[in-house]
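What follows is a single chain, given as structure tokens, in the form predicted on its own.
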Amino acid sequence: MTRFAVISFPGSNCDDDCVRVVNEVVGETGYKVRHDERTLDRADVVLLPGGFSFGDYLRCGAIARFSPIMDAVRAFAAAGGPVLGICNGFQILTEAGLLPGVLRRNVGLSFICEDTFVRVEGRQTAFTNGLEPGSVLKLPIAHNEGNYFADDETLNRLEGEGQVVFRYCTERGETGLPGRPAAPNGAARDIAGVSNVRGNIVGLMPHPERCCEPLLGGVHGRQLFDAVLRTIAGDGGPL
């Protein structure tokens, strides 16, 4: 059985979803670990959950990056294994410098809570293996603070490395159109997801875990899941 190792912060409220899609509808085990824990319990997949961790005081994810866990998780992704943050822990990802840029306000100011399309782009990652580039996925955003923003050099490098793996889109996988931006918060470039150079640490807004079952409205979600367990038996993938 894989281990899926979903990380619990005081504010977190999709780990006991993490948890449950793990164990009930992919079929594996997942556990939640502890921020002030110092081990990841022999994790096979780490994941960050969405949520306020610490009330997302100062900065959403910039005192969660300070929990004792996160040093775990850190040697845990330097010896390539495979990380995902879902919202909130997208933004623990990047304050913790896991992962380039920062997410900021959405453009409008207000809480997002809806379905979105997003595109699979770039080289195959630990969460994207087996996916077909330029596919689209239906999964429910739910954030506050989901802009992502780098200067352009960044992003410049990103799309020139691969590392954008999410771009929101319409249903039918455009961007760009005029006068109709696709990322509902004003992301730059409607970039939804991101990956660190290797392809083993992924942030994206969306909430996959919640986008599982039919029962909830869709099970694209569980692509995320499965490409995961492709890597992890050493089915493609960049690990």
Given for the second form:
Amino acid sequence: MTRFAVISFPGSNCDDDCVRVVNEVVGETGYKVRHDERTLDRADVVLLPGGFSFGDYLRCGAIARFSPIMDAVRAFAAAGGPVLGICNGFQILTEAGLLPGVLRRNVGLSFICEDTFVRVEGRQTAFTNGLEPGSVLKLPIAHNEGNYFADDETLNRLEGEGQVVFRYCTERGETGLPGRPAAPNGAARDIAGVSNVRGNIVGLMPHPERCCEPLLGGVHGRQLFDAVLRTIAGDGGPL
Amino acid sequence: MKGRVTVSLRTGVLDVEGKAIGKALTSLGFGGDIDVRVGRVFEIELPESSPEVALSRLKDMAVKLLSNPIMESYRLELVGSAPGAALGTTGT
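Show the form predicted together with the partner chain, please, because up to now only the form predicted on its own has appeared in this conversation.
The complete assembly is shown below, putting the previous chain first.
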């Protein structure tokens, strides 16, 4: 059984959703690891879930990054272990310097909770291994700070290295339509998710764990979980 | 000794909150095209008696936690009665 460690910070609120999907839908082993622990308990995959770690005080993720467990996450990632940050988890990974850029407040200044379409971009990462480049996933977002930002030099580098993993798009996969930004939150170049250079660390604002069962309105999120299982099994991927 | 760190979005980074506030000021009759930048102020009690050491500690705090250099810059000041107060430095 592949072991998925889901990190619980004070204020995380999607940790149970992640554990449930891994155990009940994907059929592997999901378990929570507290922020103040120091080991990941033989994890094969690490998930940083959504929520409001430390109340989103100061900046989203800015305090969580100093949690004791983050040393273990950092070491796990440095050894090539697959790490996925979802929503607040993505924010924590950027604040920790494990992923480039930062998530700013949405350009419309309001919390956005809706289904979005994202296009699978770039090269294969640990969590997109086996997904068809250019394919479109319907994934829900729910955030106030999802406006991806980095300077132009960094953005150009990310595009060049294939580190843009997901981009907001229309249902048919289009971006860059005149007068119609695909990103609902103002994200630079419609970026919804990025990876590190190696491709084992991925962060995205949409919530794949919220759409893995037909009852919840969609199953596209499951593709990320299946992708990392292929990666673990050595079936393609960056590792 | 008390230190003050002011963190705001870097020059060139669009401040949508500032823009909204600027428009609100315009609609209240304060004139058109009002440029507003929103920031955050941290007032921190410091144990140091030397302004140089206090400022250096304040800078460490600003760099390590209080600001994110990708989007924000900070300004440091010492406030209160210490002679030589208000030695300020700015960083990104």
